[in-house]
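Next comes just one chain, in structure tokens: the form predicted alone.
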Amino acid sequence: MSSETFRARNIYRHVSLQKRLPKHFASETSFKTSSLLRQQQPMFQLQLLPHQVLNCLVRSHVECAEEELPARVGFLGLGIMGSPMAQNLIKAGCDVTVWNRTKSKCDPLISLGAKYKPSPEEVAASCDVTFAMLADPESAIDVACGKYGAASGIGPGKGYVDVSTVDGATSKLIHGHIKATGASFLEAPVSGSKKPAEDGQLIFLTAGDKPLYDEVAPFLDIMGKSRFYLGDVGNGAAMKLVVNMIMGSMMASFSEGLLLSEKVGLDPNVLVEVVSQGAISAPMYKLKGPSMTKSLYPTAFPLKHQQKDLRLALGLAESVSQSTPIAAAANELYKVAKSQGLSDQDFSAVIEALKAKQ
């Protein structure tokens, strides 16, 4: 298959998910399709409108026009990340079945058109592809491999995509249980927090069965802005832990800078602006800084999850004898913040651990 046809095929899949002809597309997918087109030069013109996409594809006789995507999508875990991810699938026209330990968290999605099953086993049994977004390794294992877990309902021809942030050993354990049923497995932890999840701007770090990756790529593109295939199971988990280790250390250092600037008589808000315009600019600083200067920490990524990821990253580093003293020091600060009752606050609340040391 030519690269041009592959690109056209990806765009067609996004359009076909709407189950509509070109006159009207849901705004989210129209935007995504337009964004895809802008990336596909020289095959398409920059200014093609969504209704022109299908006409262009028809004229081009795209090979995959008759190909169907998996009709039924399961989603397990509807927390701060899982809920908006599942909502985006529903809004894009996907047939979604949901489950969560606390049933009430399913209700908003059911009102949007999702189906509900009372166990991960039943979700996996009724769906072609099942996504799972759980809080920690223990939950991920239990939902996949425990009593009434997804592995009990899944089987040949089906796929399981774990988008939770876990360590490599956990991912490989779940992979083994899923593969033993004859199903396919993909780990796909995400980089991004609540707002990117809501906006469909996550980054997927995937590894595992390549055919399943290709099959679920359109769904990943609904929920995210980019995706990486990293090879064998464990590589996605490792990449996510490295990314979050860097992020946690950056936030700890940023917190020190805010407090130091204030101590020497500078305006920390001006520091945020200076940093945001320089070589060390990161969206995180501009997004979190103004609230941090007011001691406000609206939760986008819970502090307890950041500390968990640092702990797992340090374990990964130890397994390969890599020294990580900066991350280790940052981890201690997050532990102090947890002891102060800040576990469910945003991870930017780590600054409170430094205030306590003054």
Ligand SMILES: NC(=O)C1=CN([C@@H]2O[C@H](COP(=O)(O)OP(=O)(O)OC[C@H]3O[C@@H](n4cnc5c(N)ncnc54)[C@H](OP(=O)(O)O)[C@@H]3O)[C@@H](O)[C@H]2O)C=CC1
Given for the second form:
Amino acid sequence: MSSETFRARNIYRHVSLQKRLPKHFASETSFKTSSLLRQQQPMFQLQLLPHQVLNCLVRSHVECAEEELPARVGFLGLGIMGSPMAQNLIKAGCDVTVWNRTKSKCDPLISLGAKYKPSPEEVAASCDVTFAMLADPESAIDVACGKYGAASGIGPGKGYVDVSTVDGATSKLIHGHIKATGASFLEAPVSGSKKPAEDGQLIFLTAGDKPLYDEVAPFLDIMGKSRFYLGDVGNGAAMKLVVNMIMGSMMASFSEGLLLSEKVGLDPNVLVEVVSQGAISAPMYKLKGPSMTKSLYPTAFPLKHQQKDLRLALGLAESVSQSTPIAAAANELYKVAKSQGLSDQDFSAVIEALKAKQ
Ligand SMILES: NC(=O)C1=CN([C@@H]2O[C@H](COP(=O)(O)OP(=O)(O)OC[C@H]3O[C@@H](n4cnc5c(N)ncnc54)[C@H](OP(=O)(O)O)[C@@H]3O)[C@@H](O)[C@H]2O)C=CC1
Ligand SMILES: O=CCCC(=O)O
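Output the structure of the form predicted together with this ligand; the preceding block shows the form predicted alone.
Full assembly next; the chain just shown is listed first.
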């Protein structure tokens, strides 16, 4: 066994023990999840949902199989999401090599122990698996397939995991370029924002090569709290766009409610509280509502990306003749907000587009 394989297996054990299981189990040196589950049934019933128990059992099985895992991990794109995701990999002990268009964003990660390569091509050439977290379809294609792109450096035995939010056509294009080199491809966009990225609590929506999915599962588990494998390339992108279409409309509707409550003499902060206790409660309202009532929009999810996702979701809907009038109306609001110069604010700044209309 190579030292890298050994290291990767230890990382795997670290994730299984430190993250998936209650803390006191993490100190167990001989790890036998199934027997722990049998012995500690009540504790697990209290702390783990059924699917998490299943996850533990599956992981235990895979671990027993002692699968070899890729050890050198590349990360391309160190924005709001990419930086904390790469940081979590480094902190978990992974051997990480980073690249970002604006090189200065690599520096904090290099300080934490990351290696640096000056192009996506060189990252992909030097790593077993390379993750990419880029802004939009154009940048995702350029970084994967452009000059000095990852496809120029990748090859048989390696994997490319695109975690950016893009449309299915973009994902399939990148998939084609990567597969042509003999490498494997997985699309894996994430649900969850800046804080879940920092906390390793993202939800991965994956599709593509199943063996690569199995291989990178330990890394997904470092960065996230759950993962879905959805089959053919395009399904992960579609799932992500549907989720963000719903989210964009919810935020637009919430904005209308906040402004209406204020106009009729109610305290919008009380509205936030009422909403958060009822059937339409959502963490997003409780999280963003208090700052929205103060007209503050600290960026977690940039408004320009939410509008991009609505645009892509509307394209998806059109491709199957699905009517989406609410999302279409929400998209127009985000476009107004962009024209007001709010692109880089949090997407909750969409409320400003409604204020401007008064
Ligand atoms: N923020 C969030 O809450 C979430 C975002 N997402 C999705 O994740 C992706 C990244 O989002 P986020 O981190 O917030 O975005 P940021 O805008 O913070 O980061 C975008 C990244 O893409 C890079 N980039 C942009 N254009 C190019 C280009 N032409 N060539 C090379 N690199 C480029 C940027 O490089 P540089 O630093 O040089 O500008 C940066 O690394 C998006 O697809 C977004 O929709 C998904 C879930 C949540
Ligand atoms: O794409 C961004 C998603 C943001 C979130 O899920 O909170």
